[in-house]
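Below you'll find only one chain, the form predicted on its own, shown as structure tokens.
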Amino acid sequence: MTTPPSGSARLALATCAELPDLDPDDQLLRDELVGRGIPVDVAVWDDPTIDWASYQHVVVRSTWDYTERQAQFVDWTRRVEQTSELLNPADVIAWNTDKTYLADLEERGLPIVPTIWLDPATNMTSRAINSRLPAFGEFVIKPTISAGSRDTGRYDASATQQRMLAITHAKNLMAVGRHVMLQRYLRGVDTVGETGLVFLDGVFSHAVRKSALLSGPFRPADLDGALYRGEVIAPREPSAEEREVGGRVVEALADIFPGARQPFLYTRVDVIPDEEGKPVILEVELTEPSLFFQHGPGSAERAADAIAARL
């Protein structure tokens, strides 16, 4: 049963309302913490009964459902920071919420999945669309501002019928204002997997596979109301290779954001091998990310020290 926040202790972990008592990965780090005797509360964070004001820091955990709401998710982050040391920072929030913070990693000599992005400012016709679809081999479109690959599909551009797919697709994503990111599709993926790269206080912790999760176009009722879509978890050993991107990753976030206490508290930084194996950023998680705890020996205490060290 879950405990309504008491306004006691020191330390929140924020979460949506739909996982009111965490995700269960999260409860490990929430027992690993009380077990210190550090007194903590999970809480919702758009209920407005909570007084943020009362906790010296804020740790944000599951709070996925902030990316029908990202505008009001990154106001909510900015008014807790005000009186609260907000875990990890705001202005990283803001930044990393927006997947148009991969251009700026790009920038920075780091490699990313070739992209190319649609603004909805340039009223693109389905012709300007198609091209810029690739001629041949499979692609993805999603928006910018998303997560658990909602309002995302896979598409194979040799086919005449989702290619029309795809241009509707990104039609209705821009037609409500929202950017549009346009990826090949490497199907390193669908073999090798994707590997989440955990870091906690900047040290490389734990990695893990994850399994292919797109298989085709997307359609409205593909996640049926869930908050993403379920994906195969296991441990993996990465490549040295695979170490040194995210750790360039980490590198290249310090010189981001001078002003921000560094090392960020965690950063989960996931790849995939391009058509020669090497490994190229998919994304880099410093808002919500699941840290797959139940997938490293160790995590969750080493996470909850490093909280601890904050406190």
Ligand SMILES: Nc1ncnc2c1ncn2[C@@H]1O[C@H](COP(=O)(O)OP(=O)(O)O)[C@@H](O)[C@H]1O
Second form
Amino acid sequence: MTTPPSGSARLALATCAELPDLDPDDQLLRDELVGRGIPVDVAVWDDPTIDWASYQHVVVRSTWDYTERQAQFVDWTRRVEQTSELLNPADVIAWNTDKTYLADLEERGLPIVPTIWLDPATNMTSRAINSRLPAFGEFVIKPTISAGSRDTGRYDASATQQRMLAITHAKNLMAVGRHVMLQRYLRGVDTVGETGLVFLDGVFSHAVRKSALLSGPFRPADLDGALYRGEVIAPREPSAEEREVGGRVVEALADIFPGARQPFLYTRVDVIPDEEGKPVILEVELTEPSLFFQHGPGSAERAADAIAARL
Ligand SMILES: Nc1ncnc2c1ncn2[C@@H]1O[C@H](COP(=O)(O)OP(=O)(O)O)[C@@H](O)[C@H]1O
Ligand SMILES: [Mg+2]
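Mind sharing the form predicted in complex with this ligand? What's above is the form predicted on its own.
Full complex below, order starting with the chain above.
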């Protein structure tokens, strides 16, 4: 167990109750900050005893338990921002915790994973959902608000049984008011893998390869209470094309948030090759991404420098 935050530091790294001492990756960041003589508290975002106003800066890190209560989490960020500088800002987090932001990026000409959006307000019948599913190949059903592959399933379009499971999955999500995304399963994730490009202060820092995560239809017991699915991470040298897409996202963000202090402290852009091998955006993480410091030599130092420059 970690000692409770003392409230004497001016900077807090926000985490969740399950990781009261951060995850090992963010501990590297904390150590770098402490090494610079910056006192840091690690504080649990929904702990009612924390006096957030006592911190000049709050950096969101491993707050991974918010996806089932996104509104509460966004409210918390807004409250914190009334008294502290929140990194990244609350408006950005509100936008980024719902993957419908991908549509904003697409509007700006960025390549995203082609997505069909299902709105719970339309009360879609099973037949209507079925008509949206591809006729062949594999596809993915996931909610727009999620993290760590929660509530995400992969289905074979040519297997009737799996189509039925997919329809039930989508209906169950929409029955509780959740918006649903339907995407083709991009097989490049199994070969090339997913590339996570980390930008610190808008500058490319390092990249990782993430192994494929989806093995089949969604089963409620899949995660068995875990916060996220285990993933295999390795350092990766991204292609020029992948880096370019990441850089264009950073530029688009400046356009989407003209009033926010730019560039953002951290931006992670996750891409997968599409059927032609071109990188397409699976998600952009501006809220609580793993920044994979362990896989980017010097990256925890760069992140600590970027934070120190803002204090
Ligand atoms: N269209 C897709 N094609 C292939 N794999 C996918 C697709 N959508 C999601 N996945 C897999 O599921 C994982 C989680 O999906 P993602 O969209 O990144 O949501 P989150 O990480 O927020 O849960 C990805 O890392 C990837 O392995
Ligand atoms: Mg992801």
